[in-house]
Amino acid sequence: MVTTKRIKIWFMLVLATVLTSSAIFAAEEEAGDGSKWIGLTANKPYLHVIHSGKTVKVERIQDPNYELRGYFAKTSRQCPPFCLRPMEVDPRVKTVGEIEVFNFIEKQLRTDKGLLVDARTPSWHQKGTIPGSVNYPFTTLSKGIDDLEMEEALEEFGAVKREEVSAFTGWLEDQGFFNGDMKTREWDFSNCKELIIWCNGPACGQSPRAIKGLLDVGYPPQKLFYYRGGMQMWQLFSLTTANPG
């Protein structure tokens, strides 16, 4: 039976699509007091996120002579712990940007088959995040196999515990048979959730520790994605964030 809130959720879900794609100018047209209008991409203006059971609109500060300011702005941080990160946390999971960030949000956001991962603490977390994320912080992705916070984590992005695996089938998926490679021992992620995970910025490594925590945990690298830029990057070409309640 479909339940009250699905029918909401699918209802916002429907609406974000009407709303994103009734925006009929282009980013090069004129905004309302006649000044160029700045958007996210040359074609897309803006688009809209379900975030706490809201609709958020995903734009850029229309002012051009907007600067940034805080703690995002600063340029130097010590190093260690703030050092740059590499491009790559793996060689088999994909770094992207913010124009992938954007279609992931309308993609996999909106049917359900992605998630948006904010891998920062708590505390960071309720500062502000992307429009759209979820905070599992990679205190908890890190956690080994049998962490009940892995666990529940992992149930939550699609996995299933599998029951025990005689030595002969294990032995057989090793070997590649039984789409092996979505299965380990232990957890079945065949129809687990793409993930594109973050944290705060270039010299944060909170969202490469969570994704090297799901990898060692057996999660396909294919289904895992790497913000490299993050809050930083986010707010420095001055995209909308939403408080998490």
Second form
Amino acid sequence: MVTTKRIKIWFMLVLATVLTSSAIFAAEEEAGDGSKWIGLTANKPYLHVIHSGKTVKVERIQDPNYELRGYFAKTSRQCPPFCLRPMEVDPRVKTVGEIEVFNFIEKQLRTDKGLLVDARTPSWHQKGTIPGSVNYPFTTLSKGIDDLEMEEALEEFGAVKREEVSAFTGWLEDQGFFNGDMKTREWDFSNCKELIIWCNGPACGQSPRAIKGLLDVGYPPQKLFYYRGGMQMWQLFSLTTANPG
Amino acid sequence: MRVLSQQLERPDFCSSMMAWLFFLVITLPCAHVAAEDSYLDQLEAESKKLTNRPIPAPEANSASTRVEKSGAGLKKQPTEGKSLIPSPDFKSNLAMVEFENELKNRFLGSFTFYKKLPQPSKEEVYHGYLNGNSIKDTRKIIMSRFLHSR
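If the structure you just shared is the form predicted on its own, then what does the corresponding form predicted together with its partner chain look like?
First the chain shown before, then all remaining chains and molecules of the complex.
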């Protein structure tokens, strides 16, 4: 009786070992060179995003021999004006890469706490954009605080126009009270969205101008992110693009 | 210093200085605007070189969304025959609760996975349905969300 029980236990142990090891081998094979799927990251094969009201699957081209062709495969453009840009637009604004963009799409975009901003002029946006992006050209975002287009953009980003602020309240806010670092005399940015702003890539000046324009009107720098890679890097990694048309 | 003060006392010198100042005040902003216009012109000219309208991906969930793969010359063809209208056996424009009930009644398996999804993913599935995703696509998204949610 005892022997039968022991045999059963040994059998269960052997079975568990075999199952565990085969699962490990399978996982290793999937992650190793023999992998068939080219994912966005090691743990994220693809993602979905709502673009112009439709669900779009963002993935990479499943062909290791695929080579980029067309405009974004070009290595050089006339400089100036299309000169390489520094990594930082402003020391207060964080520069991000593709993985941060993926995470942003899955978190801030889905919860409506962020926007992916294509800061290029409409003629560029119309020819393909990063899925989930909305087009706010830098020409709009670098306008002054009193410009109607800028006001509309700020409202859509979640900023609220303020009533007249008393001198005392203003002074207190300047001292850091009442969430003063998120407010200007004209605008309250307390509930504004986080923005990842991008354009054509490292040699594009459109998103840096948009970021500078937003900083000038008081948009909190901690809510601004610069995706320097832009469309060029997005396409270089063969990531899905969407056409707004 | 003496020379300068003498010069300043001369009316013709002052008027020429004023003229120069006036010229600078007028021309500097104009130059800035001209530079800006030139940049925009160059941008527009450059955008015309971008002619590779990428090709729709077969994995797209709707035929009307022109979802694409980057680059030109891919051999993949557009999705064909995918309906924008929800499957006829699934009513359109349901409220989220009704949509969930319908899913529960008709596709219990998918609903089991759906209810385990985080709220943003549930909303995404629902909005996809509202925007015309077929039930087949809706179920596919549910599975994808379930398998890849972290």
